[in-house]
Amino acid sequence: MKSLEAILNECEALAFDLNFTRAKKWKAEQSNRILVGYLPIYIPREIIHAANGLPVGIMGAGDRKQIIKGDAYYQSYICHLPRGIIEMALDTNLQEFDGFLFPAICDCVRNLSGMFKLSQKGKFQRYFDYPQNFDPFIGGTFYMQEMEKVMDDMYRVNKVRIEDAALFNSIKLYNRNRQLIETIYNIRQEFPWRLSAVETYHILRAGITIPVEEHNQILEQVIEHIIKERGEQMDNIRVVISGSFCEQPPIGLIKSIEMAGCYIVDDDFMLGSRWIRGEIKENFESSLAALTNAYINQSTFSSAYYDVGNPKGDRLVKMAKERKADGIIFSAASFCDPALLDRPQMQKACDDAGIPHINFQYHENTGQFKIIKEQAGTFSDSIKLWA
């Protein structure tokens, strides 16, 4: 077993390799393998895996790539994520990708799918729409049809027809992946000093660039390390971070929050890897039916998700209580309409439940870390003194 330090170094390198070297090497090893890039938040990665494909998360360029051409494609009053991704597409970062999936998050991502299509990036470009009706016969049928479209897209590239047995095998692998990730979060809830939020982030982000089989091995080894004592317990408060589900926060921002005296015990940074809550059940007539049922009945919450009958504010409060959090930090990307429009309603739910909260905004490539650290530090001190 590798040392934890070696694993963390490897994961950090994988997480921020904007050329996706490991994924491209994987594809080159067999002639009918395909790479399918997807944007935040959630994609049923199982169908890509079952088609002899590697689903690769494209989370933006962050502060690791200068944006020049991308600024010419978008107006100034939107988030930074699409600019970074179109810059990567216009350069050589996304060469050798066979297709791209754009989940329905907001108009910016919808427009980005059109830009990829006009620029002829990849062999297919699919805007993947989520159902907003959760009746199994309406939203469920729609969702199954959306997955079938993606399966047809991939078949036209590598001629691999997805069999039920192969898809059920993929479901098992991703069930294991989610189970291991939640085990890490559960350990961190009780012992957050054993694995920092930054280290956890690197581990999860690395997982969206490599085969799930390899990531499962990494997660198993991480758990073996952190079930033992590591690090030093600090007098920090425990917080949940909400609003960072799409454009990813700079690592410096996460570090600033931790250094200010906050243990981050839950978050929505890499939400796609944790979207389905619990195990996808296999007692259905088909593997697609199993995936559909999981989306309809086991999805987590975010501002890209319609919440009639199950308000996001209530679910956030429930999560904070389950994680025994002292407070909630609303951290959203600048100009992120879904997150910012939802924030007042979610803050009211926190007020009604008596849960302290603060909020700020960020860009993926810049951050006023000193100010954020001061805000988070004051928040932590006030809870320790008066809560």
Second form
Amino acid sequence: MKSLEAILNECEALAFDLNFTRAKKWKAEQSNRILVGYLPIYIPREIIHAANGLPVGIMGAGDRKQIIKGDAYYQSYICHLPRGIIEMALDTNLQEFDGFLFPAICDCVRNLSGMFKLSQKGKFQRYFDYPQNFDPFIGGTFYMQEMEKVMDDMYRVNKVRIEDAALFNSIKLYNRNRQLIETIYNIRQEFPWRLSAVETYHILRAGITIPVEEHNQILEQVIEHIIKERGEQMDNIRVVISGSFCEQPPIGLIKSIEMAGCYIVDDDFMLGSRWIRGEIKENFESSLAALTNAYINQSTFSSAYYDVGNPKGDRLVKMAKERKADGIIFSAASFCDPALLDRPQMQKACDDAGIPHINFQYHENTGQFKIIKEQAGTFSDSIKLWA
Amino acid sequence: MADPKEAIKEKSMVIQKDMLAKQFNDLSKAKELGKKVVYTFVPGNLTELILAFDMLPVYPEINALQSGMRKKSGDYIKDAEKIGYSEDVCTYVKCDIGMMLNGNIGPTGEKLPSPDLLLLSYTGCFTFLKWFENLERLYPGVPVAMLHTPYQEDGKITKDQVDYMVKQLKEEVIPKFEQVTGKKYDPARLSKLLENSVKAEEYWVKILEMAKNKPSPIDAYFAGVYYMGPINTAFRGTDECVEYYQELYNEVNERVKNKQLPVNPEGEMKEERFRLVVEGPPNWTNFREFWKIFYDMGAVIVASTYTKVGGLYDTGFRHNPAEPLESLAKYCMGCYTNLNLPQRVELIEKYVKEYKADGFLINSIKSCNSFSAGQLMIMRQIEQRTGVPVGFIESDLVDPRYFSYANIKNRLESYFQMLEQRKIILKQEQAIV
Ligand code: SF4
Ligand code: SF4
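Next block, the form predicted in complex with the partner chain, ref. the form predicted alone:
Whole complex next, starting from this chain.
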């Protein structure tokens, strides 16, 4: 077994390889393999896997790529994520990708799908509409049709027809992936010092750039390491981070929060990998019906998801309580309408439940964290003082 | 005595004014009249269905724009920011929430009735969803009917998408309407209203297309936002709406015959120097000043995309009384911001060519990602495809902090100079040929 340090180094390199070298190498190994890039948040990756494809999460350029062309495509009052992604598309980073999926999270991502169409990036570009109706016969049918469209797109590229057995096999692999990730979060809930939030982030982000089989092996090894004692317990408060599901916070920001005395016991950074709660049924009437059933009944709460009847503020409070969090940090990308418009109501739910909270805004390429560190430090001190 | 042409011009305005007055009067007496009030959005509105249930619609976006015009939006927005809404988010939402916090006083100075139903028809803009999640919490207990409109991802409306929407109408929307009003859905009544919609739509398209004349008899943006009012909001399907558009059509027709130029708040334009196609909503807080920059320079907007947010009819769509629910679904999916980016580019290209525009201008709105994200690519595409000079200005809908008169004027003056120079060059080239 590899040492944890070696695994962590490898994951960090994979997570921020904006050329997706590993994914491209995987594609080159067999003639009818395809690479399908997807943006935040959630895509049923199982269908891509079953079509002999590798789903690759494109989470933005972060602070690792200079934006030269991208700024000419976006006004200053639009979040940073799409300008980094268009920069990558206009540069060579996304060459060899066969297609791109743009989940229905906001109008920036939606319109970016059109920009990819107009600039003819990839062999297909598709906005993946999530139903906002959760009746299995209405929204469920629509969701299934959305998946079938993606399956047709992929078929046109590599002529792989997805068999039910193959898709059930993919479901099984991703079930395992989600289960291993939750195990890590559960261990961290009790022993957050054993694996820092930054390390966890690297491990999860690496996972969206490599085959799920390889990621599962990595996760298994990580678990073996962290079930044993590692690191040193500090007198930190425990926080949940909410609002960072799309444009990703720079690593410096996550580090600053940790260094300011906060253990991050849950977050929504890599929400797509954790979107489905629990197992997708492995012996259901059909594999597509199993994925649909999971989307309709087991989706986590999110700003992309219409929540009347099951408000996300209440669900956040519930999660914070389950994680025994002392407070919540609302950390959203600047100009992110979905996150920022949800914030007041979610804050109110925290107030009603007596959970302290603070909020930040960031850009993925923010370089200064002094103020954030101070704010998080004060937050941590005040919680300790009043505890 | 008034000039007879002026009198004709005013008749449609009088009709619209009366319609609006009655609407607000009815709203203020909703309880007495026993009418249920439904809050909903302009793009993808289900006006005919609402009217078929005798409900009264309120459009929070219209309240916000009117607050902008009445210079109240700045304070409303600040009040929403005080309770935690970020400076970065859509100002229509903040203006609406601020208005609620200040007693929900409508444009007539009277309190607007609270909703009996929130109808979230979710067309072309993701923020609508967030807006109504917020409203739902501000009006606890009020039922919410959700109608999710699929995006025209493949550049067309598919049968699956229509079926999805019709099912939602049947299983989600109509039962909520029935529950709130205590009335049964009457398809014949809906079809009757849709017959009127078609009549109004026919006139509306003819009116818009009259801007193909040189000179154009109308300004299809600054005046267009007034013209589009009835058909895009509470009146589509009514007799008054048909009457309004018939009258407007007659007036505009008359203007064409007389080679008259568009009317603005200071009278009739004297010269048409530039014909423009405009993309994006206008600014409401400084609407008059903004408009004046254009008419002072002899710039006429011959076609605009904003007037299509509440329905796109000039590419052929009409409501269909024979298939009422299907046609409501197609209408919702056809609204401008529900088109994909390539479709938007094609539509604008068609406008530039068919309306013989000298230029294409984008007014990019800080608030509105639905319109704004991707506009710079639209601009490049139009420049490449049509060769006309393109211009780009930035403002906001209702946040006065984002309207810089000097900045916009400077930019527009440079743009108009560019258009002027191009005209001279084109003339010289034609002379050589
Ligand atoms: S960061 Fe927010 S606004 Fe930007 S693309 Fe993502 S969800 Fe949309
Ligand atoms: S984002 Fe644009 S379309 Fe959406 S509510 Fe705001 S102003 Fe309206």
